[in-house]
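The chain below stands alone and is given in C-alpha cells; this is the form predicted on its own.
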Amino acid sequence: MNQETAVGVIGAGTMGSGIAQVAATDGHRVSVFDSNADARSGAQARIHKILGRLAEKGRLDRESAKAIGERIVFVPDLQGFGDCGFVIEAVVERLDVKTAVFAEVESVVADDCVLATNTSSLSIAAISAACSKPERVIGAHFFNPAPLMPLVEIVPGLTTSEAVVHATRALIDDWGKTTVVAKDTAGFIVNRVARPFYGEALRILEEGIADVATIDWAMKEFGGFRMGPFELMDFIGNDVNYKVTETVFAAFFYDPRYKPSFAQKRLVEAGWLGRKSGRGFYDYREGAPHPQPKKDDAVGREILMRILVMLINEAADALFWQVASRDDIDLAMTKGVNYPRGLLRWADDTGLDEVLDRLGRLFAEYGEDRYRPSPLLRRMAAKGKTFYS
C-alpha cells in the first residue's frame, strides 16, 4: 500500500471522520460511508470547518486545506468501496454490528484489500471470524481526536497475516503517526493498562479518602500528569469511559483489577455524561462553582503513589503475559494517554521493591486479588534487576 492507494473509512462520526482527514492530508483518496444520511452530511460540514480553521491559523495553507477537503468524498453504500485498497471500521463498539459490517464489505472489495477495525476492546479474532478471508483483517486502533493524538494500536488476530501486519504498519507510520503492535486481548496496551488511573481513583474517591478536585490535584501536582483521573473521564465521556471498563472486566473473565465503580455507573444512569451533558464528576453549566482541591501534600503523594503502582502492576503485567515489547508498552502510555513518562521506567526509578511493599500494604489491608502483584515484578525485585538494566 503506498499514498495512490483509495481507502475507505466505514462510519462518519469523530473519529471515522477523524481517520479520513488523517488518511487525506496524507494524499490519498478516501470515501467515507454511514449508514446515517444525517451523519454522512455532518461529518463533511465538520471536516471542513475543521480544514478551514486550519487554514486560518496558517498550520495549513488555502490550497492544501481545499485538496485535501476534495479528497475526502461521502458515499451512500458500501460500493463506493470497490477501488479500495484499505477499509477500516469506526462503527459503534459492537460485536453484532462490526461482523455484519466487515461480511458485507468483503463482498465488495478486491481480494487483496485490506480490512481494518477501529475498535478499543473488541476481539480482533472474533471480527475477522465473520470474514471468508480473515487473514486480511487487523486491528487498527486510533485515539480521538485522530488526527492530533500520534498514537495507533496495530492489533493482529489469530489469523492475520504477517504481511498485513507490515502493510498496515508501514501505512499508518507513513500517515506520521506512531504505530505500537499488541497481542489480540481485551483493552490491547492502553486500555488495559490505564484501567487503574481510572479505577483506584474511583476506589479511593468511593472510600471517602479523599474528593474529585483533590485526586486530580495530586494526580497533576505530584505525577505531572497533563489531566486528572475524573477530568480525563469527564472529558472522554463517563458513557465511553465506563462501557470499556465493563468490556474489559467482562473480557478477563471479571477479574476484579477491572471491576468497574458504582459511582461512574450512577453518574451514567443519571446521565450525567461529563462536557458533553454539563455534568459529569464536575459541573460544566455556566455559572457553576469549581470545587477546590484540598492540597495537603502528604495526602497528595499518598494518592499519587497508590495509584501508580496500580498502574506499574499493570504495566508489568502485560509485558509479562507478552501482550507488548517493553518499549512499546512505554511507548503507547506517553503517546496514546500522555502520560508524563512510560510506566515501567517509572518503575525503575521508583524502585520496584517500593512498589512491591506498596502493593502488599494494599493488599494485606483489604484483602483483595486487585492488589496481587504481577509475577515479573515479584521475580526482577528477587533478582535485583529493573525493567531497563
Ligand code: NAI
Contents of the next structure:
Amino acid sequence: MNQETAVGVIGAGTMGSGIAQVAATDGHRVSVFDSNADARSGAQARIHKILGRLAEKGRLDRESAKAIGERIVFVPDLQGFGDCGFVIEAVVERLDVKTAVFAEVESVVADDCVLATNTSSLSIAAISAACSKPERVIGAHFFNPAPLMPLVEIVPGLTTSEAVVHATRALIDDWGKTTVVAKDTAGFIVNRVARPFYGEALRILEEGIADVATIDWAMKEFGGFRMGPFELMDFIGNDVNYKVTETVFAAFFYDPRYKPSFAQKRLVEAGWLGRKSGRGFYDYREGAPHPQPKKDDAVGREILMRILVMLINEAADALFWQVASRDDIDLAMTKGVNYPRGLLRWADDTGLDEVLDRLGRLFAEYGEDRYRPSPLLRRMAAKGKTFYS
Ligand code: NAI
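Mind sharing the form predicted together with this ligand? What's above is the form predicted on its own.
Expanding to the full complex; the earlier chain stays at the top.
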C-alpha cells in the first residue's frame, strides 16, 4: 500500500471523521460511508471547519487545506468502496454491527484489500471470524482525537497474515503515526495498563485516604502527569471510562485487579458524567467553587507511589503475558495517554525492589489478589536485573 491506495472509512462519527482527515492529509483519496445521512453531513462540515481553522492559524496553507477536503468523498452506500485497498471501520462498538458491515464490504472490495477495525474492546478474532478472508482483517486502534494523538495500536488477530500486519503498520507509519503492535487481548496495551491510574485513585478516594483534589495534585506535582485521574475521568466522561473498566474487568474473567468502583458507578447513575454534563468529580457549573488540595508533600508522595507501583505492575504483567514488547509498552503509554515516562523505564528508575516492597505491603495489608506482584517483577528482581539492562 502507498499514497495511491484508495482508503475507505466506515462510520463518520468522532473516530471515523478524524481517521478520514488523517488519511487525506497524507494524500490518499478517501471514501467515507455512514448509514446515517446526518452523520455524513455532520462529519463533512466538521472536517471542513477543522481544515479551515488550521489554514487560518497558518498550520496548513489554504491550497493544501482545500485539496485535503476535496480528497474526502462522502458516499451513500458501500458500493463506492470498490477501488479501496485499505478500509477501516469505526462504527458503533457492537459485534453484530461490525460483522455485518465487514460481510457487506467484502462483497464489494478486491481480494487484496486490507480490512481494519478501530474497535477498542471487541476481539479481532471475533470480528475476523465473520469474514470470508479472515487473514486480511486487523485491528488499528486510533486514539481520540485521531488527527492529534500520535499512537495507533496495531492488533493482529489469530488469523491475520504477517503480510497484512507489515503492510498496515507501514501505511499508518506513513501517516505520521507512532505504531505499536499489541496482542489481541482485552484493552490491548493502553486501556489495560492505564486501569490502575483510575482504579487505584478511586480506591484511595473511597477509603477516605485523600480527596479528589489532593489525589489529582499529587499525581501532577510529584508524578509529572498532565492531568490528575479525576480531572481525566471527568474529561473522558465517567460513563465512557466506567464502561471501559467494566468491559476490561469482564474480559479478564473478573480479575479483582480491574474491579470497577462504586464511587464512579454512582456518578454515572446520577448523570454526573464530567465536563460534558457540567458535573462529575468536580463541579463545572458557572461560579462553582473549585476544591483546593491539601498540600502535604509526604501524603502526596505516598499517593503517587501507590498508584505508580500499580501501574508499573500492570505494565510488567503486560510484558509477562507478551501483550507487547518492552519498548512498545513504554511507547504506548507516553504517546497514547501522555504519560511523562514509560512505566518500565520508571520501574528501573524507582528500583524493582522498592516497587515489589510497596506492592508486598499493600498485599499484606489488604490480603487482596488485586495487589499480587507480576511474576516478571519478582523474577527480575531476584536476578538483580532491570527492564532496560
Ligand atoms: P460514534 O458514535 O461517534 O460514531 C459511530 C458512527 O457509526 C455513527 O456516526 C453511526 O451513524 C455509524 N454507524 C452505526 N452503524 C453503522 C453501520 N451499520 N454502517 C455505517 N455506519 C454506521 O463512535 P466513535 O466514538 O467514533 O467510535 C467508533 C469506534 O471507534 C468504536 O468501535 C469505538 O469503540 C472506537 N473507538 C472510539 C474512541 C473514542 O474515544 N471515541 C477511541 C478509540 C476507538
